[in-house]
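Take a look at this one chain, the form predicted on its own, written out in structure tokens.
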Amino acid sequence: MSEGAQVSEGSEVSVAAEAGRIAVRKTYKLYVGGAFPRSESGRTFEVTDHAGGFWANAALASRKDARDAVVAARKAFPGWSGRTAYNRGQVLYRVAEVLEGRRAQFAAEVRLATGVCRDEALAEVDAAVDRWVWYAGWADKIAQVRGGVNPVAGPFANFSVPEPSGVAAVLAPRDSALLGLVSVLAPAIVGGGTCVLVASARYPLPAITLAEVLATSDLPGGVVNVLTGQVAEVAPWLASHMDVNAIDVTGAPGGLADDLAVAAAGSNLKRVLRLPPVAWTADPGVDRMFGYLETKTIWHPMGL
């Protein structure tokens, strides 16, 4: 299929109905652990474009799904952390790669669920790849940043490194179907931390597309895990989650995200991000990123 016919006016299944065919009703699965999952509770939910129009089915996450995404993100914890910075660049460089290969998809889904047009869909998804890419270049350069040696008063050595926190839960904002869903991932998984993203619920599909480019690419299984459904009813879960070190709540109105940092902070007193509202094409600056991160201070005998 071209490029412009990819991007055209309408949802797939009316598009079949103007050419004389059943149109394939799809239910797109959840992602986890490097597998595509149906919910665990056999729910989905309707997915419309911009005009209201039937688009698909998504998986419904339910609780034990939000368990079970946990459950990988840990498992893929210890290999994706231990790493080299390099090659976790080139990991995430690779996933730009794919991305930018699906680049008509994207804009297509882009526009079906934000009703913008062709340019403007074309636009953003050029701007999330680039997005991946500066997050991808930052990979090998944290340590450069964050770390160094440290002057003390005595023959010892004093470093100070940045290591990920662990496991992240990342809401994503409900106000950007692709950009600022790479804006919010990203930086939770380039520094060796994994993630649990819950996708918009008004704009699950980009996501789940983005599932598949990681999938496709060469990030290991579990370092990020997609579910679809309601964030009122899996966040609390995530938040007061025992095994999740870090939780991101972007994509949680006002109320809701008093109540997650309150519940993170209740459980294991989990980091929380809830930086001020932005502009996705605006510069993304550090903070998100090194939001995820703790320093590790070694000391060491001199000459030894």
The other form holds:
Amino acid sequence: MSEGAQVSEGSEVSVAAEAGRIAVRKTYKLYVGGAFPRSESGRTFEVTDHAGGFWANAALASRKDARDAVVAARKAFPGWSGRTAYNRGQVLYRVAEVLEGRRAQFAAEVRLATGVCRDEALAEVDAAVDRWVWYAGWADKIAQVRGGVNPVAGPFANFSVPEPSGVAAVLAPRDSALLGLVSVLAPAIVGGGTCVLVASARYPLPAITLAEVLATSDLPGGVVNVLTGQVAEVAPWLASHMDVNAIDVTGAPGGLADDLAVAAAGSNLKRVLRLPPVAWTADPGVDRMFGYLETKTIWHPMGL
Amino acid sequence: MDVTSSDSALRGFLHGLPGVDEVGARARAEELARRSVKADAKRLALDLAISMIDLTTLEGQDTPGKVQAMCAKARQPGYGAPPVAAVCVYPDLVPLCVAAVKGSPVRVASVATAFPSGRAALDVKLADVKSAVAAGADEIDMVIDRGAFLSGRYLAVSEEVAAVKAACGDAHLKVILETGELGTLDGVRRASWLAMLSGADFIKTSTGKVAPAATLPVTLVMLEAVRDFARFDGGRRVGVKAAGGIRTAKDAFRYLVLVNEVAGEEWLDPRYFRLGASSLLNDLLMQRVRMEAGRYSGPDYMTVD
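Now the other one: the form predicted in complex with the partner chain, given that the block above is the form predicted on its own.
Let's see the whole complex now, leading with the same chain.
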């Protein structure tokens, strides 16, 4: 490939060339179990910027990468869900801190991916950080809002507490490079669940950069696993996987969402999140976050 | 000449074995580990691996209930899988296992000889073996005296293995080398030959109580030893058992490839190759379910053992 001709402005190659240095190019890999492995299949695909120029190669995840990611997510589940809600909130807030520290990098990637102007890109990054902080604040409030003490006609203390469903498969939205990604990812883990995120095929690189943020901010490895590649290739395997407990089909293209919902129901009755399309800048509401929770109700006998 | 006739003859023989190219062995094991087993071959490999398992529980906390459940699973792993080769337990649980696997092809193996350290007087070890055999064990997994081996008292080790072999009667003898304590692959090769010369029916990598347990390079050296021994000793085929740390179907396949490529196809048989494992069986079953149902299964659908 004649890189010189195809490389876009703003990429590492052209920046380094201007400064007279050898380019330090980044290999975008997957994020599984806290590590950044290449695809088990060894495949990659070309990611282009908004103008169609070569940006980078990203790993093209296979079904076996999806399988490994589910194993990693399952392994991380007891630890993450077992933490106190307060501690989860702290860890998620830390993610927002690190995200904020990489503001310029994310803005550059959003620009390159979508072609928006600098101010718009910065506004999207800021909105993403704010969104993450908003969800971090929810961590130790979910139980009060979603749970409760129930009145019953009998000598029992009866209360309901929300519990995470387990491992979720999250298909990131196709129409947003960063804000939409953050808006589907944070609610999947704030309640104590773990997840396998399938990045949008159009904007995979911000998802991997976000994984770098997660890897360096006290979030235990395996709580979030990021796959890049073709959603239509890996999503059916996740939808039918007996060890996946929920699926968010937001990023499923065309008729695939229907197939995924059928596969999810036909295997182990996964919780399927199929929320109406929203503007990612709007108030996210609590549906997405509560969709990953189940209610445990406890009847505790009381002495008379 | 009988090389086990004296300490000096034995030392001369064992130290006369060619040294192991450690880097080469690692490279060969690594290269073979990259072979992939797919589709129909994978289906066959899964069932072969299951039929080679010595389903093992060697914990202080073993209860009769747990062992009984394990025996039931050994007879019928479920999902259409064949029974495993054997169950492997401590000697006091042998009578329970014998009753639980009666009428099935599953054999009962018992560890003995002051497992896992092997630190006891010979008569205590022999009593341990005899009680397990009397209780109905089909196979005895003994440990060698690593202290004697490492200090060069090869004849002592050899005599002990021979005495245990005599005490076994009809039971098959597996000799555990505990390769994680032998230091070098040269040591593994010598211990393998020492055990085979002294009457072992099987040589086994490890107790599972010492890290590292079974590794591919170690198993490679042991497979070479049984292959060469068969040529040396008029075709007597000794088996190999890899035990400890083999948890996934992928790991198991690597061992099967190794057996096929190093020892040869004749060793791809539960009579000559075993996998000592506990959690491996569930992973093999999950893979089996994946191939049958076309979707991934999960640990929620497997027994907790």
